[in-house]
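Just one chain is shown here, as structure tokens, and it is the form predicted alone.
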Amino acid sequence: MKLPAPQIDDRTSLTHALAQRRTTRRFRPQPPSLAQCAQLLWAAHGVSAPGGFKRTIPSAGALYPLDIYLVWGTDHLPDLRPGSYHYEPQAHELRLIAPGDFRQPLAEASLHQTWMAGAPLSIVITAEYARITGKYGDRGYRYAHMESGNVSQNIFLQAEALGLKAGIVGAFHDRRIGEIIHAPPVHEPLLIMPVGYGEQDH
């Protein structure tokens, strides 16, 4: 599915977003425009540049390990179904992996963090150690790690500027969310995001 350009030219105060950032934990029902998914996945991980060689994020050695997913769960839209799906940067497009609701899944393998299953959608962050470690080392392990926090604070910053908000996980079984969301065994899941409109946000 291809998405919606992003847009460059937004005037929203970076100072603004700083001071509204806020880790949210109740959403509302409503769930995002496809527009505000778009921009959500392009400050999380887009090309920020002709040439497709420079994205939002920095990444040592511009290896760039971390893999970003899409876990969509309300049929609101028409062009985007429940269902996990695969961010491809390049091309600024969703691919469908797995059809069908998964956060109730996603927030059971979080340590039964009920709350997560009220957010719309959640961005999953993951990382294929092999892309950076091959020239790095074991150093790999931590630039990677490094680039998935610039990646969480992104989506936080951008979340502010659409008007949602966003939480953070660290707490889950990697395995079984990989598994939910039917990724690659070489994509080891390091962050969740669940985000959505706050539920006191009007």
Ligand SMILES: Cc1cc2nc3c(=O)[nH]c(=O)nc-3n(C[C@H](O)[C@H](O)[C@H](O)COP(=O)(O)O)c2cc1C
Second form
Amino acid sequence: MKLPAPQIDDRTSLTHALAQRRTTRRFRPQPPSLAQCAQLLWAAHGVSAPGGFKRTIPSAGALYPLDIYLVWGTDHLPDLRPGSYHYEPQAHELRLIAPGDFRQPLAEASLHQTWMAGAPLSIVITAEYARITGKYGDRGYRYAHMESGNVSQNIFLQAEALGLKAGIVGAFHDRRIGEIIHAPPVHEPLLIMPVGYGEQDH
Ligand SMILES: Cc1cc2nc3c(=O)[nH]c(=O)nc-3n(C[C@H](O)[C@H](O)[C@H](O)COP(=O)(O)O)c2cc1C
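Counterpart to the form predicted alone, namely the form predicted together with the named molecule:
First the chain shown before, then all remaining chains and molecules of the complex.
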């Protein structure tokens, strides 16, 4: 599914987004639009220059060991059915991997962090280490983890710029998360970021 083109001329203050960024664990039911989802995915790992080579994040040796999955849980958008999707940066497309609302299983596999299921969507960042350890050996592991930090901060800041909020989750059963999102076993889950319109944490 082709995604709406990213907007690169918004006027949000970066300083404001940095100051407002918080891990959010309470979300309103209202889901983001398809354009907002597309913008989040582009900020996470999208192509940012003609030719399809450069991305919104840096990558050691430009090897890009990460993949981005979207777990979409609500019925509100006719174009986007609940399911697990893989983001294809080159084409700026979503590929349906498996239909269904996987938010509750995702929360349960994250040590029962039930708040996660309250977000209309989650973005899952995975690493395929072989793509980077082939060149850098064991050092490739740390590079992949650094890059997931770049992706997650981009998601946090893009969410702020869209009036959305994000959470970040590193506590989960790796293999189970991979099974739930129907990722191949070589795509190892690193972080999950629930996103939506925020409500105040108590
Ligand atoms: C790598 C990483 C893993 C995290 N895992 C979780 C998690 O599993 N559950 C959770 O509620 N928060 C998690 N957090 C969020 C932290 O608790 C949060 O960033 C910290 O309390 C600071 O709050 P702030 O992000 O609102 O500034 C994680 C943060 C990071 C960077």
